[in-house]
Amino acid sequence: MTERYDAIVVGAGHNGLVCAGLLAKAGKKVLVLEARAEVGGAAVTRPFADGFSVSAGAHLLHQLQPRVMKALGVRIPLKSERMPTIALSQSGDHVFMDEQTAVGVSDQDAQAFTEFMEWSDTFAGFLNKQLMKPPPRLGSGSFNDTIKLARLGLDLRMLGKADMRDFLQLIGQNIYDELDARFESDLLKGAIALDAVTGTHTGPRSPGSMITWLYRLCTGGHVSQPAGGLGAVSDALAERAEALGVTIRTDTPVEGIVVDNGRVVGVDTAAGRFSSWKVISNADPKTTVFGLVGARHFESTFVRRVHHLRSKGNVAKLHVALDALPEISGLRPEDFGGRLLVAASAEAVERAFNPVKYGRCSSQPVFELSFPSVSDDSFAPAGKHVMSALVQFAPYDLAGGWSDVARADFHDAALRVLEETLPRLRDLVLHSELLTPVDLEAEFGMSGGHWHHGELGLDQFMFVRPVAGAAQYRMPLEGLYLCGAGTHPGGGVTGAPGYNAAQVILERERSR
């Protein structure tokens, strides 16, 4: 055995770095092992063409939680803060939105939008209170879990009788019907519908798309662009973790988590074995159970639950190096610094989703676009620009597989549809890169290429995230924990899973 550590974190994604930093701050000797040459996981900035860089996974910061930044003493420099959202119209009659207002719609819709956002924020506020808390174990009978359940019930009651009833009714509903009842503008409905289903295996008409809309709001209703991209966030967390005493080793893939007599005792790598009684995996649950530990070390019921965890991604990432900014009717050059959506209506988002049910890509995909080079010239050479696009929908398990032909067809479909709103876009393309969910899995190690390491559904949410038996960051194997997006509250660059996992580990030590 090599040098012993108090804790070993597998994976230097942002949640792993947060967890490691907090453990080190509490006086623990912590080692972080990362397979890739750089830290960050899917929150990384890298080149994709000569002179051009991009935030390769997550491309906008929806909010690293303030409590995380305060606990670690981290500050994230921003190039663009509270970026406006612009729903693009082919006619040039765009809709401009922030957290409370919509411009470019009728007075009636503008008022309805403000009321809808206030209504949504009420319920998102309840979820936000749960964001930085490990969920209680149901039926455990322990005093701590009873107290946590009581606090959860109190938070729910504080909504008031009417809002509590509405919340319990709407969490299983779809966003489509709610939007249809409130708004006239198709473009406004399309923008909200797209936000509700981004990164999920759902369409606007799917039951549960309302809860994913509220989840998006509760983790931070505004978006920002960090200076240097999302990789700069990970670099800042890694720098702070090292300052607190964490040892980070890159280019050191973990080959297996070592189990002896029913508990973890360390990890094996090509560089040797590292010893610890605590191993915290920032990898997704399936990779952790089947790839790092081995199913034989868990009970069969638990193994079945993890095996059936829904974690197939549906979003492709398109990176485009541009000779210049495209010209869009009704859009000023500075408007390209916002978050641009291409989704003509909620029905268009639903039609884009429909082919996924049968293992096919959308022939009319919908998009979230950003042009990071508009506000940060580190992304592209002078006078040139970068477009980063989330393209929906592209199923992980494409019928026939992601062959070169299938990849080229979807790439062409994406540019063709974009050109309907961004005329002559293809004339400006110097280089492009398409990452399908299969590519995201290969590059970032996410099973199924799913951002959240598992679908955000009511059966994979909060008390049962990722599955029953592992919903409080502790795995049913002594000394093994999870701290990644597969745990509560889910994905996004929030740091909440890593923060919560560290609290559980430290609390358990204090109680012994």
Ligand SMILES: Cc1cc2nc3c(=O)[nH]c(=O)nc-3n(C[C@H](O)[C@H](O)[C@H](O)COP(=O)(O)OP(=O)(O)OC[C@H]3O[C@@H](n4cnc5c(N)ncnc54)[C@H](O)[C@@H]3O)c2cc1C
The other form holds:
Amino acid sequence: MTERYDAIVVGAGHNGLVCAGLLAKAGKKVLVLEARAEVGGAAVTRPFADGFSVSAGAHLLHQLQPRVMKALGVRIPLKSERMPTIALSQSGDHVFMDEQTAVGVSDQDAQAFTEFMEWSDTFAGFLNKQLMKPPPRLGSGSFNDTIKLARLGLDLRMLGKADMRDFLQLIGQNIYDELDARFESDLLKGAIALDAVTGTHTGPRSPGSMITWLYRLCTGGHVSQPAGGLGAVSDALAERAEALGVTIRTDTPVEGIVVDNGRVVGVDTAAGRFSSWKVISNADPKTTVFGLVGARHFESTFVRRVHHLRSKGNVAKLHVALDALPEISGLRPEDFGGRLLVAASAEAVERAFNPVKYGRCSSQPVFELSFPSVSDDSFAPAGKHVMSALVQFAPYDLAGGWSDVARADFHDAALRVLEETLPRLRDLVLHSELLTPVDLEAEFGMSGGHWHHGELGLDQFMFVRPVAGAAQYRMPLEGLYLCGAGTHPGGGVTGAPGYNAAQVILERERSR
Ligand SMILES: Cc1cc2nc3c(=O)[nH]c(=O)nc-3n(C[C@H](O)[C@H](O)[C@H](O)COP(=O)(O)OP(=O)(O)OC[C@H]3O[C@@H](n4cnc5c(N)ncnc54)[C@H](O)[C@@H]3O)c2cc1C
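May I ask for the structure of the form predicted in complex with the named molecule now, the form predicted alone having been displayed?
Every component of the complex follows; first up is the chain already shown.
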């Protein structure tokens, strides 16, 4: 006799938890099965050295959708809110930024920055309206899809004629040319270029880096640090889901999604079979299709599309336990509570990206740094500190493979390059850990160690995310759904895919 549920969610990443919570709130009996010992997927806080812990995947919160949190009634206590961004210079002439202003640049650049952010916000605003809606199916002929498409067209039209034209033109463009045309400060250009490409396989000169910049803006903007790190967000979502009646089982990897007579009927685990007519996968699309269901259950064109899904990560994560905060000329100790960027120029970001196209690591990587221990003493012993860094770029498929030597080389290169801006950093290191995309894949179960579970490019965006035929969270197999970062609108700790997936499932039930 197997246990039967209204829905089974595979994976307790933050999106799986959101989806499960919303289904339970609607009265469904929901089971969440998570492979790892903790909930949260890549939004997790864990120890990495004696007495030190870190947000081991995602480390800053800037995209979590208020609507998701409101729907679930979850509030996340923050240790730092609206953290400033500081683009570090080796000479000490840093640039300080928030969402509207840049300080430390010429008056002309300061004004151009404010104008650029307003201009970007116009288009991000249009995209923001699409975040919490499943994309309509193209050419389905259904009344619902036609209405949704008309609404999308109306949102676009509301931009006004000039902005609408600009938007359609710029979505395929690169951010590099736009920055070059607007600004003189290399540091300012480097900071925006880095934000535009973080987590993707694009350099600032790649077509499409404009859309990734807008995606970043449209999902949020204000950077914050939750008390207890990103794991606290996941814990709060899990706690709420359980309060709503969801059963969460950790340490329970799903070995297979069971298909019978052309439809999903449950999942198999080492602890036995769990039955449900609905299985919602928070795992990435490739893992779901090839690892859990099996390609034989899908039509060959669909299988080919999923096979070709681009999902090779380029971000490595560096965690450093420090004896003290480094000293950076021109920076006050409290400035370490901000988000620090090390990217000398847009060209430096492009040059850092170039090698990964050929399976090599950047010799001059670029970085986003946070020092969570500055505002939250739960991360390190008194007087000590933690540095958490996104290091770009490191290819998933490194030529020759990620041997221990290759990992140690990139680890050393990252610390060496950082020391050009954070002098004597290495003297302060008590312990450090580097996670390559291969390590991220192994730890978090995300194919390719990819931030978005699949590249965020125009060919994998909105109507065709993750692939045509599955862009409405529903897979072409009765009863199977996706709810993770691989679906619209994409990755980041947003909760949007989980929310949208739950809406689709509930709407489908209502219409039956
Ligand atoms: C290095 C790195 C840094 C990042 N930094 C940031 C950041 O600072 N801010 C930000 O907003 N975003 C950041 N991101 C992106 C963000 O972490 C992800 O987009 C987000 O966590 C995806 O959430 P998810 O719930 O969709 O999937 P995941 O977090 O990947 O969760 C999926 C879950 O499914 C589980 N699972 C998979 N297969 C099975 C199975 N067979 N059985 C049971 N369980 C299974 C996994 O164990 C996992 O818990 C970063 C990503 C990376 C890789």
